[in-house]
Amino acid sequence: MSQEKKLMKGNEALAEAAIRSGCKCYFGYPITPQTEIAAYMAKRMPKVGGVFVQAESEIAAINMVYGAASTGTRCMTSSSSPGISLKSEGISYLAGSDLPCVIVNVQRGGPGLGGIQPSQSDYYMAAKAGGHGDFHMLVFAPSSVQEMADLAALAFESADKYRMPAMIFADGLLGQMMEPVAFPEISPAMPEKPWACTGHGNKREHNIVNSLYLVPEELERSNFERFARYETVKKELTLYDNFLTEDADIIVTAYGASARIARSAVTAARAQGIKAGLIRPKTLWPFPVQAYRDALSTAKAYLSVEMSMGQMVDDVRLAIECSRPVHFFGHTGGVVPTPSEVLEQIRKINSGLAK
């Protein structure tokens, strides 16, 4: 790691750590709150022999990527919550291609075009269902400027290393904010892709890049392979961090921008004696069930915080089989929970264990 930390926005330096990590494509389509990517990318992609293209649309964009993923060449898109809609089907082809890629969300508020502040409403579309069809995608949760950076990094590995589409998933308060970063010294190693469709001058047999088979027994044994695939991920790229978890009554939990809020309600809930922690995951796929299941020798409730409706709640809910209440608080439509809002929460159901 780079000793030198510069002061970036997390969408630039998302960015910056794409083209380090070796991204020799960005196809994408402004929208608020993720257009700085893309005005990175078209300053500093043609200064390194990369390719920006600001496509026509959301839709055209993600099908550029399904074309330069063929080709094996380490490619990027991004955008924010109603543009990841559209991106949906040509997600699925890439899936179902087995194609690695790295697509960005920066979230906004939703439903429909929503607000421009930040959210965390697209956790479903993210880790359930990024598109039509059986398929999962690895789905990385930075909490800060250096982890946009490093997440970024590991996505691109990760996606190659599995031959499956990554996301970065962010939102707005992570991408518009300002924090000192450090660069990984990155000297990017392209592993071989003997799958891949670069010209084969008579030398190989032809690859053929395709997520369509009209032979049903085809198609499940393809989606078999790839969920057995799928079971080395879990036991490879399952990431989070634990903070005051080893006697911790009530266990709260948090992701992205709302897990630095959650922190600091935990901090100040030890100070007034409540025996609080935090899980953070920092893959919502894979999940990190064991970490909730650990948890759960101390643990008599948990506490879901996010800038949602409630949407990660049900995973936890699943990873500990409801054997312990499992609250929920959150704000949603781009307003951000506080610590002392979290803190009043710990306490409810911290006088709640007493009674």
Contents of the next structure:
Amino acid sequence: MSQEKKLMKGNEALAEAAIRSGCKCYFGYPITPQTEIAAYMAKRMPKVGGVFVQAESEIAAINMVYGAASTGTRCMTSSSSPGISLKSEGISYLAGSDLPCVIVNVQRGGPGLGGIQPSQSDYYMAAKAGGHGDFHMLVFAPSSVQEMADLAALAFESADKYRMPAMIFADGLLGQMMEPVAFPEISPAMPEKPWACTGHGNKREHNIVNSLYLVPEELERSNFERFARYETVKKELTLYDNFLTEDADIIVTAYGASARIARSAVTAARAQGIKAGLIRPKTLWPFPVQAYRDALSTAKAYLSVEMSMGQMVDDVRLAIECSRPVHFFGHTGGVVPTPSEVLEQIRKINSGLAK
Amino acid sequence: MTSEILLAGFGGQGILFAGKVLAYCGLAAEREVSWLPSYGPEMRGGTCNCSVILSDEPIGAPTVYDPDILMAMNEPSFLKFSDKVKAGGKIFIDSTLVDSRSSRDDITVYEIPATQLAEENGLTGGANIILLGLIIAKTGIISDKDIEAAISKIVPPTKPKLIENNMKAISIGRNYGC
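What would the structure be for the form predicted in complex with its partner chain, rather than the form predicted on its own?
In what comes next, the whole complex appears, and the chain from above leads the way.
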């Protein structure tokens, strides 16, 4: 382990971790608040024998990812919300072709061109509908600069392992903030990729990477196979953090930057004698359903805190099958909730419980 | 202990840099640290601020709304943030550029003509670091050892003169009014 900690922006830490994880191709297009990723890659990639391309558009960049991923090369693209909308066609093709890759979304406020301040309003797009068709991608939700690095490494590894696109789902606050970060010395294990199109030298059948199946039964079979794999992923890769949940009356839940704010509010609520706890999903797909069910033994109410109009809250309700009230609090459009606002919500719910 | 610090001024005054120096001081002292810039369609001469938190506990929200310490380097920043400082908090103002004064009696205000002192000492652009020197002297949140370590960490080794200038600016601020 290299223990010396450096101060880095979340965007830079993610880029550095990607390189250390064996990412050899990066295709990007500038957009606030993620441009530091492209800038970092432009500087570093040529020095580590990698490729940096500033594409002519987000659509071009995701299709370059398709090409690089088809050869089994670890590759990545990054953007922010409007740019991810543009990439969604490519993401569906990547999923349909079972190609591993990493896509970074440092979210900003929407819809439309929206604004450039932090947001979490792309939850549905990341966790439910990354593009057309039946598919999922792995969705990692870092909540600190260290996790921007750690989850980037895990995203590359998991994408290869399950042959799936993986998304690092961050927001402008995490991308822009600096915190100390350490990079473990890793020599990434590169799994064999017998499916990769790397030239067959007339020694084997040629490989085809494709998402087109004109016979419905064949397409259905490929979807069944993929969803069977998703069940394995759910068992092996559902990640979350619990904070003070053991005896909690009120389960607050949030991911990413909101989770930091919610954690401050939970700590403040405990200081006032309110039994609040926090569940923080680190993967949004797969969603940590069991964590919410486990909390039912003490929980009387749930509160989802998001920088959106309320998206993840649906999954919380589904997880506990609406067996408790699930409240929502959030801001949208780039407005960041404050710990005192969240505390106020917790207090309100708590006084409702007493009645 | 947790110190929430807000630094604010014009773009180009080195607000983000001063915040970075503070954050590196926290890192040198092996404390928990966060640094968050305001970002937007910003430009030189526009307003700019940054939140720095130094703590012995893991840091939750990295945004500072009610600072313990405010460093205000222009009039608009002072007007915007002086009422938000926590009771018992401290405000450090560059009196060359800030004319208004706070009417609050539950905070302590330290004034230093930092921009003027920087000009007089051949340290143009160093007002931010002079203010940091005063903050060190009046709050004790940073040790002398850490500030030196932080500055030598941030300034590229190819520019030793800048380390010297920054340390000179620190000592002007620290010794001001002594």
